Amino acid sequence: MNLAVKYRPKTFSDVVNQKHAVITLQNALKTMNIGSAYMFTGPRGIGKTTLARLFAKGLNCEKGVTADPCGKCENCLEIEESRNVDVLEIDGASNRGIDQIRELRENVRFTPLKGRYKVIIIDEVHMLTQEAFNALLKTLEEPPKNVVFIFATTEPNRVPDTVKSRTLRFDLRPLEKQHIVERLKKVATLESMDFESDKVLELIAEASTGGLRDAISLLEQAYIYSQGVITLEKVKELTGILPQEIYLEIFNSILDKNSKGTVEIIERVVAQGYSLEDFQKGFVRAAEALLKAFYGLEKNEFTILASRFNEFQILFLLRVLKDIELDLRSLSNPKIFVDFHLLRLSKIESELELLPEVNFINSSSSPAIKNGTAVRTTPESLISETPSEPSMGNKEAPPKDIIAYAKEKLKLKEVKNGPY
């Protein structure tokens, strides 16, 4: 069927959550303000393609250049099926080389066939070689008369800055959970889809991370997996997401400085065919659930058992995760590693073992450990309290050689606004 190819919008208005491109290429085309060069950013699946496709129609349209085009006219047709002689559309990972982009230099020179503008829209730009982009930047500076570039781009950081200050940039944005599931619904209803619940949606949305591509493709991965209706239980075993009892078992184990318990979790886990990037992500999703439940930004399932952590824990739950993330990237063999930084979760206080007496969270409201006991602390604090067997063997050192091995040991960095 392939659905995302489908039902990909048709119009501006069909475009979901990117106003601030749409109404700004709208009013492009009603003005006649026509940039020479463009560039759409973002993760992929969220419309960047999409947006270049409409602009080129409001630009042929056999109506006139318009902010709405008709869609059902020849121009139209040709560019939503990419087959519009006026409207090229290139893979920068394929087509990367200086040759290619001499050729396409050579192809500007000569006007319109059948519209009224020529629309080079090149894909993965990033992917140019430095060669290329030199080429390409000669054109850019001395565009040709009815010619436009549009580039889309998931890296637009490895676009030199030459080629980007020549281009009007539009950030797009990945997609809200809310949107996601809306669009969902309504594809499900006009394809005669029936889902367990709205649950099943929300789900494939927040497996989707953003992008409504890979969310519609996947319900339609799911629903042919399901073979009838899709249930929880399917999209769960399609997408590897976690249940969210997993994380709450392991919350429970990090407050309950059960050692032995969180190893089993991540033993079962391993055991029941998730993958540690799975688990890695689920956890992730959990702690961001966490802290907007511990300060109250949303009720959610965690709710109840974020009462029982602290600011400490909460600020060093986020750090570790992000040592799991440096970690699954980078070992062949992670699982071990793995251990170790929940085994660190469940032992929050063995990181500041050699320095018992020292707060170091800079906050007069804020929880530290000392002594494994939370303690409110204050700015002053943090100079006058000198440890009662300091590190290093020196019950001398001074309150800067503490704050300098602090320092070390949580890997903090100075900043403008303070020590820490």
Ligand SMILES: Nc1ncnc2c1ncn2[C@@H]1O[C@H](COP(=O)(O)OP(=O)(O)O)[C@@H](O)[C@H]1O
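Everything quoted here is computed from the prediction, not taken from an experiment. Residue numbers count along the first chain shown, from 1. What changes on going to the form predicted together with the ligand:
Two rigid parts rotate against each other between these two forms, and the hinge linking them lies at 236 among 107, 274, 236, 284.
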Given for the second form:
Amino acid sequence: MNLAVKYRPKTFSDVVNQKHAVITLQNALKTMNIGSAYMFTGPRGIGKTTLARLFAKGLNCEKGVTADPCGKCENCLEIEESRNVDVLEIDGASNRGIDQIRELRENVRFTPLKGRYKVIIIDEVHMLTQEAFNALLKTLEEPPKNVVFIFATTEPNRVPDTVKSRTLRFDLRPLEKQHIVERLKKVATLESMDFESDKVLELIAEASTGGLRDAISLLEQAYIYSQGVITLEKVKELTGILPQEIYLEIFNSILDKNSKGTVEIIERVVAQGYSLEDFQKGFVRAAEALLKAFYGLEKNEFTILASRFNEFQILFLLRVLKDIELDLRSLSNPKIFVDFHLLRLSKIESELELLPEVNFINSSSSPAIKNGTAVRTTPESLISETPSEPSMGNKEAPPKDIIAYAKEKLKLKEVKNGPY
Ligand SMILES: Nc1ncnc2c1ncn2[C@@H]1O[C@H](COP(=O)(O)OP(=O)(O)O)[C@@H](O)[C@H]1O
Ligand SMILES: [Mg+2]
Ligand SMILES: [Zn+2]
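Could the form predicted together with the ligand be given as well, to go with the form predicted on its own?
To see the whole picture, the full complex is given below, headed by that same chain.
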């Protein structure tokens, strides 16, 4: 049984976290103010297809146009199973050519057979060819009566502006961990699945990169794999994912400059049977959560810890992440280097200490790179040699836009070999 499909929201009120889209769509249905093209954007598994089908049901429910489709009539049921004659679901990736769009244009000229509207849902619409987009645009410019287009895409920037500007666009929000956990709890309860503790659901949420669809599928897998109560242990085995607490521990120990402690944690991780690749993957996720917490984009388990970091440490953390990844790929015995990179991290206390690191990340004109070879420089030499860089060497004036700064600095780093 595919639980992700089974628990696709049947009503607008059951949709998690997409309030702005839900309210606007429901209002459109209530007031019969129906646009001719909509676009739902956002990563996988956050409700694009779900909302498209709900809207189609709202238009064609046998109750009449409604903000609360019944979900039970023939039209609603058929739409749910994507087999309704008036609601066409097209995969843009496999129907990307001009011919398919021409065919579609022919098709929309005929009136709906069973419902009031023809609804054309094009998934991953950014995959269409330029010609196909042009043909589509012609239809959008003179939309036939009672036809509604709904485009879904994970990459809205690849959709031509001319097409985008003809649509009412909803940028759906990625689901936060807490939303995913709540939804998983609901599904588990309705399915009478026993789980050890909420930690199990948290770990599943952390492991699923593809929004709710993946999370629910993983829950299902974990249930089958556990044959009874879903335990943390089983989920760890199944996903190879390390719980985020490990990274909280590591970050704390780095900030405490507890080198021994840091190395011990890595030893423990390896002793528990995790691979360094697993460690690295989890590390990336943890760093991402830390970054979001640091800039206040999200409240999560790293929020308190984040206040102990400064921006330069955050910047350097990204550098270390990348170094670990490169070493894992290229070295036959990378373990010692993983330890080493983490220890580098604990050495960085202030912006000043970071200067050689940042500069070496920087460019070949930097004093840290001489004649194409990286050399260790002291903060003092940098201060005297790079007076033109306002933020460098001046502790009172850190760069204003640290993200742009970090991006700029990190851009060049892969081509250089480190001083280590
Ligand atoms: N916002 C959401 N609220 C509730 N369930 C959701 C939500 N987003 C995704 N899901 C779950 O994930 C599954 C896939 O969602 P879907 O709408 O097809 O995602 P996509 O954005 O990739 O089109 C649904 O069947 C449902 O179980
Ligand atoms: Mg979809
Ligand atoms: Zn209905």
